[in-house]
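Listed next as structure tokens is one chain, alone, in the form predicted on its own.
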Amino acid sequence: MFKKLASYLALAVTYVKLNFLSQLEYRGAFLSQVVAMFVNDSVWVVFWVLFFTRFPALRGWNVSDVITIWALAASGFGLAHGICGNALQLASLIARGQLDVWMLYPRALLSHLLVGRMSATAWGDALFGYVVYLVMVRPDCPHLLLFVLLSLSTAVLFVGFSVLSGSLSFYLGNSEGVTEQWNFSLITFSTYPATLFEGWVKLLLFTLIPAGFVSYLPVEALRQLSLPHAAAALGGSVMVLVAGVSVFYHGLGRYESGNLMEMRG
């Protein structure tokens, strides 16, 4: 098993390596791209920071606990989805019937399908998401070492999610606008404090919308150095991450080829 896992982290790294090489075939681009989506991060911290200047406290809640939520939420994206660029477009692969040319690979289809194209800007989210927590937050480094845990296990939510969603359209057809909307929804309610909801809302953020193992596990086991809390985030993200792929290779058995043609250098 453990040469297994070691065989599929060797792949997505040569894959990282390939496609960094191919972004910066078209250097300006990238950086520019990179660059831009670290600026957007920034005014949405900025709006926080100014919040807090007029309420320094959020139910309980002080701004440097939500510049750890923006720092883990955007780590978490960014490293979910500049690996595995593939898993917000798999809706649109699956309607198209484009998965064909990922079949002819001897490995599991999913591996290759993920890490097969990288997203540029989500590069920039990664970076916004450590400089922030390094420079706002100023972690010591328990602090630090367990923030890298956690944003790990927030792209690992994030990957399983997209997933989860893109694997819609093998059994709604074409479910590109729901799959957009319903990972449109995790990334917003991903950025707010979970204790400004309650009730049936707060369920959401932990099974249809499992916002809550990004805005409320990780911030308190950083809060408190709880390893409880971090282990049960991790959990949480785990189990979207089985659920995403069981139901993906459920759906398969559903895929119609869109009989393409395609060569691959």
The other form holds:
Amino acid sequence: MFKKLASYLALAVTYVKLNFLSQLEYRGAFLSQVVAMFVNDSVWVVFWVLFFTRFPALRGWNVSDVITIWALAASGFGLAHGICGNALQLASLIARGQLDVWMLYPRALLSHLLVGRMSATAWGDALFGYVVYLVMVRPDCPHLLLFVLLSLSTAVLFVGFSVLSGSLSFYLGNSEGVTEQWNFSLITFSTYPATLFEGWVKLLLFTLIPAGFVSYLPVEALRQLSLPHAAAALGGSVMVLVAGVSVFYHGLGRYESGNLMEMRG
Amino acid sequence: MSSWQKYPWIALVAARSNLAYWGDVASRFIFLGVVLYIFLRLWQVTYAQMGAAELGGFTLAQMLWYLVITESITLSGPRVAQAVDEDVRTGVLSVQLVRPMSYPLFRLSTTMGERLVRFVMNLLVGSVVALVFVGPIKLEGAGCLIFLLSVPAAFILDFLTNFSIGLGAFWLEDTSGLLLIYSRLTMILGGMLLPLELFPDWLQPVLKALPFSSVIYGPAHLLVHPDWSAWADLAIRQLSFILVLSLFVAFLYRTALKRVFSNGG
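Condition change, the form predicted on its own to the form predicted in complex with the partner chain:
Full complex below, order starting with the chain above.
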């Protein structure tokens, strides 16, 4: 079991290295995308700083808490798609019958497929997440350690959710539009304080759009340095991942080959 | 057909082809609905917490209607820069140059046609959301008129910037970073997320003088707070920026055309 896990980790590390080197072939484009994403995320922090300058608290949450949300969402999303760059492409890969090439390898299909590509802009998100947390929140050692763990938990959630939403293509044909909107909804809700929402919307944030595991439980864990909140966040992320993997392999039975001639460089 | 008559027809064809893809149109509505709902909650909580009927001169209803307009303008923008970038990189531009029409005017016509359809659709959906959650605001005929007068100039101004960024493909490895930075600057400095009245007092005149606010804040503010002198002021700024940017685009386009090489066969 551990040997198998170590083998897949080594595979993931090798893919990350290779993908990184291939991105560096277009160094200018790669760097400009990373910088642009960093600037993109910074604009939102500027918005929140301006907002809290005018209105100092939002249901007990202050600017630090909202920056923590952004830091967690960005670092989690960045790690998820920087490493598993194919997760966001899953719907189109399935719809176009492009899984065939990945089925030929002697590796578990999903984990191998996910690490096969890297999103360049995702590294801008990841970099932003850690830098903004260190510079603007200025955590002590325990908070920083917990933040790193929670960013990994958030990354697990984003990968699991992308797999879940992308797997809809097995059932709906081409689900790219629905998948994209569902992912957008998760990202959007993940970057606003969950305390803004009540009733059925709050329920939605822990089920259909599991943004509560990004924007509520991890932030509460960091605010109170609370391990139960952190464990609940991690538990939620693992559940989303398990749901995504289950739906993917269930849907795989309905997959139809595209008969595409494809080469991987 | 005279040399100018073809451009309105191009705009009409673009508008009609945009209406053909209902799935794409509907998927954008979901995102608009989600964003407006989140903003509604953010401002509902803020107004309640401050115990204020007005913030920055806006009531809650006016704030949501303002955001309906800013989001409708922003989300209606077609992918002009990406299309120009692609035309340059794939060599399609050399085919366009053979046609008996100006390439920049062809792109402007297509953009205006597409954008008009998207803007009207977004406005309808946004208005439904606003009516359901906060009800109507007092609208005057004159207010609607000056708002409608200010929108086309805002679209042209935005087009010119996007077109310039697309032409950057002649010199840059990748223009997506530049585009992302421009769109985010428009979001924050143009007043898409916050009306400029909520920015620090010293910053407001600077932001109002920048072109970003002429694209988003200006038209949206006119609908909520109609004022002929404010419209005249905005119109002068919009026309000045259009003139300057048109000259810049003309210079950039001529310089870029010298770099076009095409091989027939």
